[in-house]
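To begin, one chain is listed below as structure tokens, in the form predicted on its own.
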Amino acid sequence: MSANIYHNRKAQWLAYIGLFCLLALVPALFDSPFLLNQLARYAVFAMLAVSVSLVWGYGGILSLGQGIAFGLAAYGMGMTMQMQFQDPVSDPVPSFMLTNDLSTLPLLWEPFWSTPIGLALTIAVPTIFFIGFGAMMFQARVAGVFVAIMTLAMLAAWYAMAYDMQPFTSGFNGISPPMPFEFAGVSIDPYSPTAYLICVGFLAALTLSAKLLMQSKFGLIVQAIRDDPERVRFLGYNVAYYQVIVFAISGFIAACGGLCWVMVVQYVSPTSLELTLSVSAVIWAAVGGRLSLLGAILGAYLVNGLQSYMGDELQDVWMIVLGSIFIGVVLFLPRGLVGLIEDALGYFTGKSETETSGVAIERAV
């Protein structure tokens, strides 16, 4: 018999491909600026999927926390807009810090004078917070359910923050910054085909770049750490470090998705770090498939995509709708949409299920 295509690792590099190539045509066959931005916010969604694949899927981690990183990034990009549009001289302070009696910048945000350095701090800040989290949590061997009652705390702490802090965040309110990010001399409509494709150049060269990573050894460690880390740890491996980068590369993903959020949007709240858009997070990768993530990005542009042409006439339920799907996933899918892919392409080159059943390292794609 003939072995199922899906495992084949040329034809997977190749779906993944095609797929962002056919993305990358979307601006040449619609021309429809408010179309192309919602598209740029499902590349963005995608990312965030991609990064709960990677630390769940890959890594056995449920981390309910992937808004951190995302939330983090957000503001880091929507400050460093914000201070595109001030003036050193005659107007160095925003709007919202004067009506909360504000009247010189806080320390906060003199970095973000300068656009490079702002955009590193956008990146560096939710990255490293999450190795120091992730080493806190790991080296004391917290796991399973308990990782994700820590990291569901945590993001509570940090929306807490964003909405006390109004005079520094603007609360509730969030920063709007007035005008589109500009980098290298180029301003960025977030209606453009620039914008899309910054977004999904983003979601490609992250995604590929995880699953490059997750082919070489190092993957292979971490899916076995996802599969009993005590076989690993007696193995002689160091299972916090590797439990600790999976978690840190995540979150880097899920920054650079927050980083392009607000790129696209010209907004950033507290609602950035709300629990509802990790869970979110969580549901895309689960209805795609978590163990892989081309999976991944097509749950979240799917889910949202429904949420886009449903969400108008359920309005009221959509919510209910969202956790059935999930219910149902559980239930029924617990491969998700490539789990169906993969039965179908097995029966096609016939090879059954359960024959391949026993690679399991070799199914996460």
The other form holds:
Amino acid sequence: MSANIYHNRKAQWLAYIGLFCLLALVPALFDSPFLLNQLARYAVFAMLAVSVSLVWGYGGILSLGQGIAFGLAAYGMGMTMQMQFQDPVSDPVPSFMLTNDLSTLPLLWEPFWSTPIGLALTIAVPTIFFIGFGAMMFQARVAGVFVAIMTLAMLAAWYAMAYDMQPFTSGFNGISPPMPFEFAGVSIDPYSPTAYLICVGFLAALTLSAKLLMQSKFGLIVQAIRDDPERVRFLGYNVAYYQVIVFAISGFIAACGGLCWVMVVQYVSPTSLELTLSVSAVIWAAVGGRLSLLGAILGAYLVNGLQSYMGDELQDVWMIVLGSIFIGVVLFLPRGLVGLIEDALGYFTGKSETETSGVAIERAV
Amino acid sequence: MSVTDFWTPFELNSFLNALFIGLSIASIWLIAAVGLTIIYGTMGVINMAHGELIMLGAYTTYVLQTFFYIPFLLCLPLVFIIVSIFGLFIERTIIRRLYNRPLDTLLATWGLSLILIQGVRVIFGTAPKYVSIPSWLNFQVSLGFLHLPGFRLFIILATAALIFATWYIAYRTTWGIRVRAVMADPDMASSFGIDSNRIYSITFAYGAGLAGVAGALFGGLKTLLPDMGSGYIVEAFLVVVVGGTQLLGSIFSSIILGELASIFSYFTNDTFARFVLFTLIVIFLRFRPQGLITEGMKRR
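Condition change, the form predicted on its own to the form predicted together with its partner chain:
Now the complete complex, all chains and molecules, led by this one.
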């Protein structure tokens, strides 16, 4: 056993809590609504990256469909916020429906009159969908590349649906609720510290719970399945059960991300169901280090921050830079940037045996 | 759009026309998927940049036509050569390092596709470009109620020719035997003196070349945009996976999927048809992840 401080649980928890305290202090240090909104968006992206890290880094399931949960939740939140603006008596139907020849509110939209029911549906529908979809795949022992392709196809299907059902979703234009989200009588301005702290709060709560879960017996079994599903099956565990649960939890996290996303951007369109977003989330997690939730968060902040602050003249080549970084990480740093930190800490704090060499998947953080 | 006119009522003539459109869709999906089938089937490499190789083929045709005044038919073999050289380069620099790591090939080639899209965007701009097709292909075949644009007919024939050529190479030449030996068991093939690395390189180059030709043909159907490739990659992958990563399987699956797409969109509309089709494919894969046709060889 190595004495690498990177593998020390207390140190890990300190690092996690330190990061979230730092993030929570931002509104006190900077008084810039624009910056807060931007950082709130990064926090949402970080949630998506955490969901990828959980399902892929810990569960060994490469899902290209995290955007399904994100997008469905985004639409749910968009509908909730839109209905907060509508008036049951004088103006019951959103204007984009009227221009699409719908004179009455569709049944699908009715529950969203109530904000609590709307929020519950926003989170429950994607999670339940992920349970069903996951059960369908993992009970059939679909694995590896085939999961990637199936989630990809499912994402493309939902994208087509959001695009096509124009009277219900406003199609390509998307829904832009005219007012900020209002909860318990409080209006949450997307550029306010409140909105930012809600996003960071969600991120912190979800990440810490996920970390706690992954340290539990359940988490260990999930990681064992990642390393060798057959052997775990021989030990008598129901592999599909664990895979479905971890897949559903990742869907739940992504759904929370979708909810916060619409709260801070006040807009939802089919782009949230585009393949680009889902694959970007995979890139963030991979660059930061998919074997660590903290790594995935850092990856999301780093890549998005780089994109925002690289300067206008370099924006043209941003995709080239991102693509090159990604190829470089896949080829030379399979454990991402935190893999480097792990090696560095191992070098300074003690013998790390041969553990840190090679591509082999190691004990996760 | 109201619910009443969502469903198109059945009518024999236009339904038969839809069946022909389905065949045309099938030929497009098949030609986009052949290269992918060969690369995935032989090497187990998930090439997410395949759509971008198609895009490169289309832009290469545009360059050859606009700056070198090369006739369309002559462009096809030239594009094949140019794109396969590019494929060889990719294989040597990136893919080669990732054998036995299929999921990582998926990710690395995705990064590559980002680079290619943006690279083309920087060089050619975002304005759409066009490939002109020879005027003798601008005819319309009318068989009673059937109306077939000449160029679509040409694509169907070209697809058939390419499939035949690929089949011939794979099953009637020594080189094809070597490829299939490596496919079945790389270690055993090596011990018989087959250089599997070389086979992989050439196979990847060949698959890339096929993507290039597909791009040249699609250029005649659609405007050229840097991100045009992403429109083909999902369908192409589904054709490959549903077919079972074999030439024959891809032929069957592209015909079935193309016809289904056309029939669904006949009754409803294009995007809803996509939704139904993709959902059906996901359900199909749940029950038969090995695809339509398998040869009982090693998988995954």
